[in-house]
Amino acid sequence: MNNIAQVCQGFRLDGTFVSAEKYGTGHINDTYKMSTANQTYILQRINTNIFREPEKLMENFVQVSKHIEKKIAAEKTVNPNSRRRFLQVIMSVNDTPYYCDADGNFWRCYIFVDEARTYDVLEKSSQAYAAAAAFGAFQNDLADLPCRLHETIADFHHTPKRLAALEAAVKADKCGRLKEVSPELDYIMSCKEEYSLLLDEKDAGNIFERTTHNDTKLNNVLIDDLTGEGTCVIDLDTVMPGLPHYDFGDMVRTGTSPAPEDELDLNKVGMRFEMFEALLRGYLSNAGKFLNAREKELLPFSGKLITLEIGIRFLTDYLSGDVYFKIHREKHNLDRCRTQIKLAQSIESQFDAMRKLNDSIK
């Protein structure tokens, strides 16, 4: 960890470096839990192959954190845990919210939020409610952000463009894998007419661009160990302009199945309706303060759309040689794609009940 110790010298830390260890299950950045004599931090090396403008990414990060901090300061009720609701960025010795090392790597550091944890698979519906309420509160806090944030990844949730990338990967078949994926490709293409629905609704003025997280895996919100409430939304790399449905759809994708996104036994994959209900009620408890009627109406559909979109991305990466998502076994991205398709089919089969529940929540 000598390299990490050297990186830490680039930040204004409280105390001298003691130790660091790999932390979390993220696909993109390298993350460490790092301790000094006086404080515990999260230290991350930003993946600049994906986030090509890390300065702008961190500008977003700071704007979001400061805006939420101001919201908390304006609240009349004093909560001793308020500072655990947002990520406290540590400045570098150069007074920037990142540090660039001698090899050109960009690093960021923020205070570790203790006595809270993330869950890759939610164990009970109360956790789903808490996580969704936290994401809804996050969107609501940023609803009056005075400036439009940078797009850290252009067209991140532009599903038709994601499909176009898949079609290009199919045509190229650079790794000779196309023959393995006919069933998956057939199902994805059978849903082609659905992929532009949200964008069409936005263009028609029925739903609106907001400031959204855009990667609301349920392990991107910390759940308080004691209260069970959603404490802090993390992984702010993709916070940028988007549609609220992107966030809710990814909650459904990651929070309703009892199986992980790379489960090999597809019989274990499916949408648990009670988890969907908890997510919907939790999310609307806060996001319902700013969403209009049409935006609310489209929430159930977003679960299938975003699940398929991520499936498209996994399949594209598999056909392209696994160049985006980290893999840990052969055919890992294909396995991930298959779970997304199975989950999307399960969501689709429960649409009527989902819509009925959504209509009943005022």
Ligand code: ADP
Given for the second form:
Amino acid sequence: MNNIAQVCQGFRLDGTFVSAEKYGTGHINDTYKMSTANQTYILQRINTNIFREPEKLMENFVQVSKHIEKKIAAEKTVNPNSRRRFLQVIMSVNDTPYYCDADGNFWRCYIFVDEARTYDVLEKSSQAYAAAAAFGAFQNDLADLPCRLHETIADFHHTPKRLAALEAAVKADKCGRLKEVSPELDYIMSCKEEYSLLLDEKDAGNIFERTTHNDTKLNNVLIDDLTGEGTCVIDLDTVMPGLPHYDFGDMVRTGTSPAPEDELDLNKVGMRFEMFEALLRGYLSNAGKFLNAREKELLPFSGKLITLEIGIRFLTDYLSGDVYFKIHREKHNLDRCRTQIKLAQSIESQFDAMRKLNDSIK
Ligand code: ADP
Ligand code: GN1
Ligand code: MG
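I would like to compare: after the form predicted alone, may I see the structure of the form predicted in complex with adenosine-5'-diphosphate?
Next comes the full complex, and the chain you just saw is listed first.
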């Protein structure tokens, strides 16, 4: 941890470094829980292979956090938990919201939110409601952001382009893995017609770009241990212009299955309808304030679309030699792709009931 102690000297911390441990299950950045005698922090090394312009990313990050902080300050009721509801960025000794170490690594630091945690698999539907309400409130809070944020990854949720990348990986078959993935590829190709649906609706002027989170995995919201409320939306790397459906779709992907994203027993994977219902009701309790009728109508479909889109990305990475998502075992990305396909099929088989419920919520 020597080097972490050194990195910490780059930030204006309250006290001097005491300890740090690896933290969380994210696939992209390196995250540490770090403490001084006075305060606990999250310290992260930004993955600059993926986020090519970390300065711009942190400009977004600060702008979003400040905007939410202002919204909270303007609330009529004073809440003792206010400072736990947004990410408080610690400035570097150079007065930047990041610190660049001698090896060119970009680091950022913010206050650790105590007495709250993230869940890789939700335990009960009240957590689904709370998490989705928090993401809906996040979109609602950012609806009047005065500027368009930087796109930290271009075409992040452009599903047809994600499919094109998969097709290129298939053609290259860099690692000779193509022969193992025929059933997965067949299913992905059989849904080809659906991949441009949201973009077509946007181009037709039926649904609208907004500022969205774009990575609303359920472990990107902290749930309060005491109240069970969604305390704070985290992982702001991909907050940028997007469609609200990308966020709702990813909630369905990560909040409805009782099994983790990399479950090996596919019999355990599937959409729990009660979790979908809680997500929909929670999300609409806040997003219902700004979504139009067509946007609302497309919410159930977004669950299948985003699940398959991430499945496409896992498969692309598997064929390309696991260069994007962190892996912890052989075939990890293929296992992840398989769960996404199983889940997408489960979502599709429940479309009628999902749509009926959606229509019934005013
Ligand atoms: P990644 O981009 O790698 O997913 P995250 O920003 O989501 O990184 O952080 C990884 C994990 O660290 C989260 O899932 C959460 O458990 C924890 N975490 C992140 N920020 C905070 C915070 N401010 N307070 C408490 N825990 C946090
Ligand atoms: C990554 O950073 P993390 O683990 O929250 C990825 C998401 C994927 C997700 C799949 C920047 O999210 O897009 O949906 O893994 N983030 C990036 O679990 O690519
Ligand atoms: Mg995360």
